[in-house]
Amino acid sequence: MLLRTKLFGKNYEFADIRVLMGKANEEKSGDRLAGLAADTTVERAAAKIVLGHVPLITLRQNPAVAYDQDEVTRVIDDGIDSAVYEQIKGWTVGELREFILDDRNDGERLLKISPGLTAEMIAAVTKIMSNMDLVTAARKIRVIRHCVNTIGEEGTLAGRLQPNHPTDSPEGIRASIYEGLSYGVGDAVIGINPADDSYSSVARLLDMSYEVIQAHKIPTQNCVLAHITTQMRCLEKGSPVGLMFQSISGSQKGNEAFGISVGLLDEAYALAKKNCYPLGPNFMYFETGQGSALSAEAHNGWDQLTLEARNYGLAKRYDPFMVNTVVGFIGPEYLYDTNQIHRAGLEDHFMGKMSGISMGCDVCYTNHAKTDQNASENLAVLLTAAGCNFFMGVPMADDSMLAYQSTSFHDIATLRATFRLHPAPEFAEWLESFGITNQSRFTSRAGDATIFLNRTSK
């Protein structure tokens, strides 16, 4: 089909929907160090017109990666149910847009026809929606998952505690999940970030974090974000595992880049069903994050909105408990400013969503990039009004051993309050047990780490 369309007086033509997808996207660093991004907005904008009358049909049949070449493209078109398929391939892109903005079409028809999407497909409807578009639709949708507690259901936002430490200090990071803890931070999952990879390291952090969980009877998960290999080992050994975690990319040789593939995921997803503690059945952690497949030179020259969408095209075959995308931790080269950070987020939350998925967001950045906290705290606020299943909780809002600003475990809390949000219920019913909530509000044993250190709860 002919790509091209006049605007202000002067033709626009583009070579093929590679081209095009490229020069839809709105303004990313990464997409000009690729030399994919449109060279003015008037040329962005002749992008989208185009890209809102291109069928569907011809988006799954131009994937970024052909089928034969690439796992990941074999994952999403073998998933794609024809039924509903049949049903939408003639939408234009622009047709598919109005759907799911329509008022009479609630967050159960989002997900009716989310199986018959290719990423490509939404990956292309979330390039010509606007800010508050990507709010509202996102807002639509719950999609509601189950470990050891329940993510997801309206009226709640959860929290990761991410108690790192630079040097694994079990001490360290057990006086940073009490304090986390008591400020009701916890119930996506406690999930560590490990400095050293190896068995050793990451089973010691395993069993500590498990007893914390088991002393207080916490309804919550662990996690150690190692390399899924090092996991699989220490669950095959009979470490207690809650949730079993990679970072993934949208390419096959994004993934090889993590050491990753379809083949080692699905039996890392069968080790997980088979020896992970919780009754799940969702048993899965993934994140990723615009920019991490061109950061590997594995983007096959696509954009990097068009990559993340695959990932979540990955992700689903999986029925992730949680995915996160770690909006603005690679960088400047990649998220240069506030803008395309914000940007980034809510397509990320809403390409996630739309796809099935039990979405949360990772509201950072690296101290090199062009924004602050106050920008931080301004994009977690959009992204609750959008229904995200969960931030991270990081003591102080800033990592002592990733090296980044995040959320801190006062700005879920905050959230929640001005958003009138609840945690999971297991744990909300928790909270109100031990005596850090009466009513659902704070009581004086809030914000004091100390009333975990007898081992008993209220």
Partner chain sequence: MSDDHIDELIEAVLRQLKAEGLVASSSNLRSQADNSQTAGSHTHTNISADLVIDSDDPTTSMQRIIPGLENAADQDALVMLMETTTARIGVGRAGYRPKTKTLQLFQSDFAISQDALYREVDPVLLQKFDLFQVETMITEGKEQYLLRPDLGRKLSSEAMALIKSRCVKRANIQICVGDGLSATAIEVNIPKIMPVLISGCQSVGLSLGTPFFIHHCRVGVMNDIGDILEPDVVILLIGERPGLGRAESMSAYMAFQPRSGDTDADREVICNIFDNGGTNPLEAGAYAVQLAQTMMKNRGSGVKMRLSKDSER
The other form holds:
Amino acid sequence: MLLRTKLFGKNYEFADIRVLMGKANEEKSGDRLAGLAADTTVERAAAKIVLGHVPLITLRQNPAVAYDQDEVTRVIDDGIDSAVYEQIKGWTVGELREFILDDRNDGERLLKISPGLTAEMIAAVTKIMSNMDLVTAARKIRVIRHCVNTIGEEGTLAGRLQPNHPTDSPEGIRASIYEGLSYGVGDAVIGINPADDSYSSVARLLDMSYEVIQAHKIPTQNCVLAHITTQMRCLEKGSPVGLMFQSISGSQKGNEAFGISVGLLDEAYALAKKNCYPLGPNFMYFETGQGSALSAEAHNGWDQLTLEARNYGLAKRYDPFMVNTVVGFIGPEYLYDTNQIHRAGLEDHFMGKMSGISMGCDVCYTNHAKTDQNASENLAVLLTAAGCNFFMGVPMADDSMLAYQSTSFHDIATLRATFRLHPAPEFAEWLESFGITNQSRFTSRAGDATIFLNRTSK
Amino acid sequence: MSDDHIDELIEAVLRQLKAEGLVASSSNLRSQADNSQTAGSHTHTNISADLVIDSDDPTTSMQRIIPGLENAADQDALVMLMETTTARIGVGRAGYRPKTKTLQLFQSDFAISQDALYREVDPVLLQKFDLFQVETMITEGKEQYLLRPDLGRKLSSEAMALIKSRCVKRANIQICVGDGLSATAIEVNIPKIMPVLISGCQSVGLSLGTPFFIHHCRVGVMNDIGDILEPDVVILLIGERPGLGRAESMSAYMAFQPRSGDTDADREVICNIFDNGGTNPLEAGAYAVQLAQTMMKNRGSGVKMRLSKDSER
Amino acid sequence: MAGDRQIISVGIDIGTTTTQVIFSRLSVMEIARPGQIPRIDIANREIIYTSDINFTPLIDDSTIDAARTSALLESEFRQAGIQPQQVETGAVIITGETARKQNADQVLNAISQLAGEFVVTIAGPNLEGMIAGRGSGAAAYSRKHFTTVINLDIGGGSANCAVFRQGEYIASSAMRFGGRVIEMDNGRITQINRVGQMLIEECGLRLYPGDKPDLNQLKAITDRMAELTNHLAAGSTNFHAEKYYQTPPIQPVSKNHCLMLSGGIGYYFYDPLNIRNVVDINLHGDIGPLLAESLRMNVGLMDHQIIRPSETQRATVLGASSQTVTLSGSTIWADSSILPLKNIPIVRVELPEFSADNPQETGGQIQRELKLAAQRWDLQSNLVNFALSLDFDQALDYDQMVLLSTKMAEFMQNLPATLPLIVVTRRDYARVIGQTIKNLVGSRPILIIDQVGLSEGDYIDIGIPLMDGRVVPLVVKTLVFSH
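Go ahead and give the structure of the form predicted together with its partner chain, now that the form predicted alone is out.
Below: every chain and molecule of the assembly, starting with the one above.
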């Protein structure tokens, strides 16, 4: 295999697909930490040129981890629709980019070729797309899923209500749930990250959040983002679980570090389909993020973008209601600054959509990354323009348990108002009937958590 | 349009906003400018010359618990909702956006965490506690420290030599201090926790190694210390990643006979050490002594040790 | 690390009219908080046996039959399948008018074999109100609904009021009246107690045992009690109400609160009898159901938002069984050789502001305050255990903590050698103060516990340490039953 180009009169040669994929990435501190980044900016440009010429068949033949060594590779490869693949395998990555951007090809058309693509192909084309390419391509694709309500419809933007509390106080969490609901947030899910992963703690939070949903007849689903085995135990013992959650990784080894496997996820999915209370048919929720495989030393020498694309290839198997990248959570050693976080957010969102996934984003950062809240607001605007299915709603964007900053209840309300978007249709109807909105505009009740304190006497 | 007309319009809008509860009916910012206006000087004289702004500190705990929303359906209950959580709720809104005070408090909290990250620990403090300083393999400052956690986990060769020459070997307890991600956390908590650790160890008859300070320090450096000095227990006091508005939070990582290759699963940690809200540093110190005694008794530490003990049962 | 620890707790409520027993199982658990010091808490309170509501056996109208009461309780233990030695904690409450009766001691003696080592005896109107409000679910409701709840527990002989804000007990008060101030049988008055007599007179009526009153006459009396109830809930008083108060009134509660009624009267408040004539009301041989009816019709009470509690008739016994025990903070210093301790009076020490620049002055002040506390307690004539409640609300630095500990160690040196040093603080400093004092006083036993707020006049019972000695169970009592 020869992978070479001349650029400004100089030869740039890349040893193999792995090296080429690493060097073709936009600058990321994580790739540099892994020793995969281009040495110079020109070398990066050269790598992109060479990658543009690589045929898709070569990418299928060179997965990040070999087929017989990695179950994530097997899930993705076995899932390929061969009829579609046969038609496109001769395309180069450059041609794929132009097909995606062609204005005659709408979202439906893109979703038709999606089953013929491996994660490495989607990663490769992403590497040679500019930020606005990623926005406009993702904007075409609508992925609509249903659990209790419907996520992803044209003209909608949903919010995950994230009411975390440092010690899992049910009252403290309920207080934040009320606040979020009063801003029209919670249609994607009422999703609590528990501080204590034990069965009794998780079961208690499932009961509490379900009780709130029932008491106010809210058309949404709940989820406690504990380890999937804890949620399975809760579900087996009769707890009300709306969505089943797990963080996933792009390699078998990475998943082992999370204490999961494809077999376990299969089991959880079967259990969810059988025992989760919503109508469905989509019951799963996954979180991902560039750099997580590297931090577990499970990247097999590949770049973080490719590993991230493989997350979506794995997620697809479970037809999830929602998936989001937690884009700035991992820290500056993987995504150093605003530019890198923005780029990764746009990449991940596009790759998720291109994989046919109901994709959202936790637009966030930790305090040691070189960025700030204004930058997060910018990325949220970009992703809304790109048709992102949902964002996180955290009280004033400040998560009091996980100690990082995400997007706020106010941000989701603002993005909806600015882009003339609505919550999930069932939820929007509920907001009207509850008097939080009137003809889609906030009433004076909006933003007042105490409207949920109906202490009725018997 | 005349000035009077404009004033009328503005007043009408303000009246409506107040009725909808979208602007505060009163402000706690009192200025002489206000006074002069209410005194009826409705003219174009320069009133700014008399302006005095003397704003309250919005970061005090008293200020933080004031609801931003002023016309809740049940204002008492709003206060109670806020009491149950440190999440920023009950804040109200200006249209779809946060109110000015809420936004500025957030920005102030962010500012203090940023400043903590890029500061260095005051050398006077190190002198006071007789801590000599060593370096990890970070040579290019904070940016490299943030980008290369692997280098922050290894001591430089000079550091190893210095530690070998200056420190007592094979003590029961080796205390080390590392800046980590917050210089403030170290400056605030070390004066409180160090004497508790020292007197606590002495009173239960545990021998102490020679303490020192590690610049550009990550938790993994405990393995190098264990390799060089071979104490029973290493206690590393290290600044945590600053939270929003909270730069003073410190962790105490503890490991029994740490060696190269050990991970977090081999360690215990007491996080959130700070006054007023976390575990206070004095009590944390006393608990750390108790934990060190447990480690010596069990001859192990961390999840791994607990799991092996559970399987014995 | 230690796993779950199960504790069986009993509640025994011997009231003017009825006697009830409930057994609960409390699970003490280590609650993991990633990276933080694990907290030990009572994670679950499960009722494992509820007795019938038995009439309290009486010898005559003013004397409890101790032997029969004991036999009744023994039979409840048997039916529950619980041996007295299995019971680790709980409370016996002798409530209402019964508590005043001379044979209360006799009753307690008779049932002493049934009560485990850490089963406490409590009485006093404030405590009863608090326990009833916890048992009725008022405390839990106020936490869950982010509000203030006034719980009115009205039984045969007393009306107890307690206020809870977000689960926390705020205040209580009580009046001496209830459903049994006038006893009836088949439409005829059989007995009128002292309070009943007062009420009859205030209504301008003339009623005596043996009379057959008409419904309107009795209604006048229960309406009057409803007005008293109104005062009790509002925290108000007047010339008439004053005579019924056993405690000062509560501070009036802000407007958005809820009201719950529990006790036997609470039961009929929510599930009323259909009362057409005098005979209809004497289901229990008293005018209780009519009092409930008067409360239902009282306009003043309707101003409160009225909520149905999760428990009415059994509120007090349920509270006694499952809600009396709390746990200390999880980093304490306890010499277990001196535990358990019962009925320890609290002596509060008002600590000065710690000044950073003048430790000597602060030290002097601490010394003076400790001395004052000792004088108040009158150490010379009281050679029994007591606990110092240290009151300070500031974060300490190391020198301040050492100063405080040193002064306490000195104070201890002046105590009679038989007395241990017992210190309780609200703020989380017990372990470090314990470590420091221990260093100074050597082998003398000390007990330092934190995260408990106590006032002068409180009493506490302190149990044997649990979970590898990391916490002690506590029962806080505002008033000890007087022997």
